[in-house]
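Take a look at this one chain, the form predicted on its own, written out in structure tokens.
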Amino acid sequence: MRILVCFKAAPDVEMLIDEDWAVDKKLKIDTSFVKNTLNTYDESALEIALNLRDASEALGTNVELSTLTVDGGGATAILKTLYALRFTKAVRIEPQEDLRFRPAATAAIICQYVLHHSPQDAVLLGRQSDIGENAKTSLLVAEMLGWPCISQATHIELADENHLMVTHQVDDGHIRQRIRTPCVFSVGDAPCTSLRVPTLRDRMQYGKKAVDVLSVEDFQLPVETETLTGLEILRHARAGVIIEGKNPAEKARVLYEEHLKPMLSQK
């Protein structure tokens, strides 16, 4: 059974502090001075890949992994890891045009690679990623294959060479069942969220094969009818007051005094 995993890396904007939170003509931040992570979901994406692949030894059924991203040069240390953790073939597909928010033209370039360079019999991707957040793209991948698309998923067996066990979510639930491949997977809240750690030994052997590059050139993107007109910063800051005291029994008695007494007397 050949599988292939999609992932997109982005920046950890954990580390920029407000002054980097500045946006140029091109609508974009410099982000290229941060570490570039997978959000859970692609975590969870992978992990079960590995261990569908891990489960196929014991019944003697060959998995082949693979693993495809359509990103700039900050991908390939994490694709160098997929190497090292044993997958088959890791992709790169360099983008000449800004592809953040336009989920239509990934979708079309995942398509085509199944359908013209390498087919697959399952797909699975990340329910959404950290840039966009759309949760669109599994869907319309497997709307331009044709293929069914399982979303929410939590779990995946392999059952046998043109079969998966599935479990996924739903509003009242989960639901177990049996799929026939070929079919794509949109991975949610599985509880396998982090990706194991390749050994320095794997590192070693396997880690330093080159990662294969194609350009977004081959591949014929849609017309888009949204345009990214603006980006503005979300603000979560919450208000908050510092209690002033000698010791603690001070600042507990202003505490209940000035703070929890007025709101008990509400009610």
Contents of the next structure:
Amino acid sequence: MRILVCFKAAPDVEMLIDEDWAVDKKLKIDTSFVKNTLNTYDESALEIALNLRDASEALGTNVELSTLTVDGGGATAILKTLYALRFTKAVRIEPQEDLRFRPAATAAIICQYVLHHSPQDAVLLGRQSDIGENAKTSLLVAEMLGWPCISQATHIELADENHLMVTHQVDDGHIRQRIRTPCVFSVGDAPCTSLRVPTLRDRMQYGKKAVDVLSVEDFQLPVETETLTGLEILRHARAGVIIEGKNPAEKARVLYEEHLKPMLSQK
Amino acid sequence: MKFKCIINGCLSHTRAQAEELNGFISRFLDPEASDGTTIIFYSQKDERKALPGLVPTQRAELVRIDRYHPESILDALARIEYSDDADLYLFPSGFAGSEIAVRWAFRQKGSSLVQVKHIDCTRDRVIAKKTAYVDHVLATFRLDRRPFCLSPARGCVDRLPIRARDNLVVTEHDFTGLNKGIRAHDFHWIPVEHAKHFENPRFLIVGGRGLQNKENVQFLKNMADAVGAEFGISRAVALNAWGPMHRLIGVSGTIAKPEICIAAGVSGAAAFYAGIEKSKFIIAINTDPLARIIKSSDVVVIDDYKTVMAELLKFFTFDGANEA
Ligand SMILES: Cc1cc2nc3c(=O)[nH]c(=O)nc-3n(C[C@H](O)[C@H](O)[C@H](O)COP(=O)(O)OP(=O)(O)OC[C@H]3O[C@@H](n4cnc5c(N)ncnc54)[C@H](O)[C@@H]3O)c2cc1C
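Now show me the form predicted in complex with its partner chain, since the one above was the form predicted on its own.
All chains and molecules follow, beginning with the one already shown.
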């Protein structure tokens, strides 16, 4: 089974302090000085795929993992890690435009990659990115490929060569069902899916392979039907009054007597 | 403007979806200039009777399908909506709503936006706002292509109860059997039990990664039970499987509106904070005086959450015993 996992690396915006948040005339926010991190949903997708490969070894089926990112270069370290985790192919597609709010363009690239460059049985990707927060790319990949889509996937197991057993979150519960490939899996809040760390030996042995870089010119990008026209920073300041006390017991007493008790006793 | 509300009545929270869309319509659409129809998908025959009471518009179409499946809803919608006269489709904020909004817009060659916080619309264009940069920024979009398919952000409007209509016009469709065969194998539905007052508790205690393990999460949950508070968790706790996902607070989980909220061992990332920002009073307990939650709380205890909470419990227990 050929599985493609798509991911995005994005600046860790939780590292920005209040003063850093400023929007320029091109509707951009300077985040160049914070480190890039792997999107949390994509991280889960990558680990789920690795678990599938582990299981395939036990079941004697063949799972081949490859990975793709549409990225200007900030994902290089992650791509190397994925090689060290023995993904067979790691591809980076260099965008020439600002794709933050262009989920249809990103989806079209992924779809054309699968159709024209590297056929797949399953595509896994996180449900939402950090910066654009569009929550659309994975759904559009499925629509463009004309494949079924399982969204909010939290757990995937190998059933046989053409089927996967998937658990996915729905409003008010979970559904567990057997799915025939090809299929797109949009990964949601999946517990216990932190990406494993490769061994030093695997880093040395596999992590140095060159990443394939494709030009975005080889892909046709659709016109987006939604256009960004403004960005406004949200600020949430409250009083932040620090409760003083010489030890935790005293602080708890002040908290209880001056705040909790009066509020809770109001009818 | 012609609009349609699409409700998934195959799962167990049909009323919540209907009341949310009712709230959205009353806040953002001009009643004089809008003409609405609600399409409710359902699968159990015995649920049909209650559906007319869950319609926030003048007309309703009740569509029976085999069971909840985005594909079944999309295919059935395509059979009903052949005339392309709708300008706007509104979907609820949950997983089903936001998924179908995007896929339906693609199939209809329209535009879509999910997790929408605000709209301003005319027949030809919609201006909508939603968050970006993990909830640090409010982004404005112009949607250019009809039909406009929107799904609101969780908790962005208050639910508005549906008023009964005597003159409701109801059309019925039966699409059972339409998608026979899709993934019919090994299908299991595992419902979760929601706490009754999880969204609107008087008192909410939330634990974050600072709790460090499952036992401590249970400790805080027990304490919440003892003092009559609801208990929620951050995504870091849920992802570590220290607590159940349905207790998740934040943009991806519940947007709570308690009177008092204690956030213990939570850094206050914006995606989390959105879930408690409607609290009247926020108390943070954190060892890090520079944590983001400090500036966005009303009062703060800089200390180890466990010691502070254990001390706090003594006061509750003492007062409780005296009252008894
Ligand atoms: C698209 C998207 C959606 C998201 N949606 C959500 C969501 O709905 N809900 C959500 O929660 N997150 C969400 N997140 C994740 C969010 O950005 C944060 O990563 C997450 O909220 C962090 O959880 P935390 O505060 O528990 O952990 P951390 O950020 O690790 O914070 C732990 C805190 O505990 C404090 N601490 C440590 N030890 C102690 C102690 N002994 N006593 C007191 N304090 C202590 C530390 O100082 C720190 O401030 C989302 C992320 C993305 C990208």
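For the two forms, the rigid core is made up of the largest set of C-alpha atoms that agree within 1.5 Å on superposition. Being a predicted model, the structure only gives us computed values, none of them experimental. Numbering follows the first chain given and starts at 1.
- Message: If I superpose the two forms on their rigid core, does the C-alpha of residue 214 end up displaced by 2 Å or more between the two forms?
- Response: No; residue 214 is a residue whose C-alpha shifts by less than 2 Å between the two forms when the cores are overlaid.
- Task: Once the core is aligned, please say if the CA of residue 237 is shifted by at least 2 angstroms between the two forms.
- Result: After core superposition, the C-alpha of residue 237 moves 2 Å or more between the two forms.
- Query: Cα of residue 30 displaced 2 Å or more between the two forms, core superposed?
  - Reply: Result for residue 30: yes, a 2 Å-plus shift.
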